[in-house]
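Form predicted alone, single chain, as structure tokens, below.
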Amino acid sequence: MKLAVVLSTQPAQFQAATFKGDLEENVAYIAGLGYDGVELAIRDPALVDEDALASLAARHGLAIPAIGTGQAWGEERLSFTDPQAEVRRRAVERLKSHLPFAARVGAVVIVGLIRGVPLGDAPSEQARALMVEALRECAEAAHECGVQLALEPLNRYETPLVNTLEEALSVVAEVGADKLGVLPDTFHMNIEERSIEEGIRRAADRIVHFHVADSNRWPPGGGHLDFPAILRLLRHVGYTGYVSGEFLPLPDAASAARGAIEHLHSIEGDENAAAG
């Protein structure tokens, strides 16, 4: 099982987004607690040195599994779905402006809220299509890149559009790119799916990335979900990628992505000593 946990780069409003300020003395941190990468999320790559990230990162032994780009909402309002034109275009070019530097580090790219939330009286329908229709020309760009997107599927009170596994899949199927996979969130899944685990099975063979925390949104063990059951299904429906934690810094940073390593990893010991 591979670990990793969420990184802001840059001053961000989302609370989820587990470590914030210092780069340099987070990264030392998460690499010391025994993480294996670090998941960025990373607002606008033009305000960001890559470089240094990558370097940082290589530095202390940590891949960089996947890049969130959820804050080009969160602190600009750019979605795909917006009724402006403009505003749509400039969401698209933001998420096709990940991809050099997600290729170089092998990591996957993250739709989250940068896809949207319908505003005013627009359509859900309409505001799918508007979606989907941002989602292929992504998605191009992903393969010319070599880059594998993830849709993230997201509970009702954060958007209308793509709460259920389900629904991801249908907008993966409609879109039809082979770089557009799933990425399920443990949080989200609790409130939206009716059984965790037959949405893990249901999306098996596109899920390319995944999300923990617990039902509460704080570190795996500080809530009701069972992580030994979902992990021990994730390994069984075959996935090999990254499990990244992405939960609330309580009671602070430090002490959550301690305490969700040492959990997940406790899981991992009592599996593999029953096993033996």
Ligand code: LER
Second form
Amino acid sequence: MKLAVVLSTQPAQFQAATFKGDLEENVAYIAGLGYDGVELAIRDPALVDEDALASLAARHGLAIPAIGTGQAWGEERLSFTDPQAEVRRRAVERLKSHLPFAARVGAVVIVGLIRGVPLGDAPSEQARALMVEALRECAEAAHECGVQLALEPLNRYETPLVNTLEEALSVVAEVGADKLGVLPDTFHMNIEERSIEEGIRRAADRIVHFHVADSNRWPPGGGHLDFPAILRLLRHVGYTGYVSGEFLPLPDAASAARGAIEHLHSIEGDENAAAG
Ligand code: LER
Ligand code: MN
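Having seen the form predicted alone, please provide the structure of the form predicted together with the named molecule.
The complete assembly is shown below, putting the previous chain first.
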């Protein structure tokens, strides 16, 4: 199991970007804990030094398995489903602007809140159509760059648009692009899926990245999710990508990241011992 943890490259309101602040110090700490990779949350690629980020991760022997893009919504309200065409265009351009760096470091580009938060409990047909149109354009550009996009179901308290893996799979089918997969996140699944196991099984062929946090968004081990069963199932369905920690920095980022890797490694150790 390859493990990563989320680090925000810029100041952000989003609370579950586990690490924020001093990049050099945080990357060194993450590598020292034994993580294999660091997932980067990047609000705007134009505002970061991508060369420096790539070489920082490489210097510490860390892969960059995924890039989170949701801060374009969180900080700037750019979205694929905004009523204004100009805002939608800027959101699509922003998503596409992540592709060159993602191609260079071999990262998946995540489509989370950049799809937007349409008003109302049930998303309108129009919002869904706008999202599909934006995803098609992004997936076409991703195809040209050889980058995988990952549509992440998010819980209903964040957006009404794509809450479950089933909905995500139906959007993926409608977009019909080889470079669009799905990203299950255990925190969201715990709220939205009828069964976490069933959701993972049904999405298995399309899973291109995986987020872990416990039921309360504390690090794995801090809530009541059955991580031994979840990790066993991921292995069983043949998932070989990264398992990336996106949890609240509680009691603080350093202890959260240390607790998470200890917990996940101990599960792996138990499984290996049981397998003999
Ligand atoms: C992003 O990966 C995520 O899980 C969301 O909760 C962000 O709002
Ligand atoms: Mn997530």
